[in-house]
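What follows is a single chain, given as structure tokens, in the form predicted alone.
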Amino acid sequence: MPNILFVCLGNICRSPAAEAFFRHHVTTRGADDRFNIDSAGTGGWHEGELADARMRSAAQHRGVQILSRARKISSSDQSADLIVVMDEVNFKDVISLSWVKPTRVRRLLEFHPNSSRTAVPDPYYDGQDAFDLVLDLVDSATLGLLDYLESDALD
């Protein structure tokens, strides 16, 4: 059973959204027992907190609940088969960790079927439109990731 870990900066906006939407797509396909899904941040400023209320509200409007609590990525995550990061800064921070195998780190938007973007923007300091954009990207990209993984990409 592959362990999938989504990572952003503080683990209160993008990565919890990606975790929740990926979990939603997995459940919709009846594949709950096929994946271990989690999220973390490269920083620990928000450890133990729920995801940003604006992100939780925007996701709830799409029928997806974000229930995870923020935590910082650690060596206990070395069992992750795939670490999916939201942007280039997260990518560099994650691959710099001594226990991370760089071949297991991918950018989420690599799995988006038709976006020219390379990074999921951080909506934290922006308005509601930014949260909606993030969810548009995350929804499509996590579905693309599930398609990729179901093609036995990790075998």
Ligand code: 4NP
Second form
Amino acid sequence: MPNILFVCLGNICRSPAAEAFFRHHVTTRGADDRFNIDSAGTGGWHEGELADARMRSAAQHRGVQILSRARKISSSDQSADLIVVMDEVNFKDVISLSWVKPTRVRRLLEFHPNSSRTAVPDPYYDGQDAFDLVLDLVDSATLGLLDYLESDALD
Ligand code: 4NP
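For the form predicted in complex with ligand 4NP instead of the form predicted alone, what are the coordinates?
Next comes the full complex, this chain leading.
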């Protein structure tokens, strides 16, 4: 069963949303037993915390619960088959870890069907609109990711 790990900077905004929306799409498709799904941050400042309340509330409005607790990526994540990052800073930070195989690291918006953006912008210092934009991007791109994975991309 493939291990899919979503990664951002703090693991309290973007990657917990990506984890929750990907899980939501997987459940809707009846594929719960087909993936291990998790998220982590490249930084550990928020270790143990629930996701940002603004992110949880924006997701709740769309019928998706974000339940994860923040943690920092570590070599225990070596079992990840795919590490899905939100932006270029995450990409650089993740591939610089000695145990990471760069071919297993992808940018989430590669899987978005029609956005010209390449990064999910960090909403942490912005207002509610920024959180809604993150969810628009994450919702479509995680569905695109599921389509990609269901086409047996990892076989
Ligand atoms: P995230 O957002 O990477 O989407 O979780 C951030 C959350 C916290 C911080 C930075 C980004 N921070 O510096 O504490």
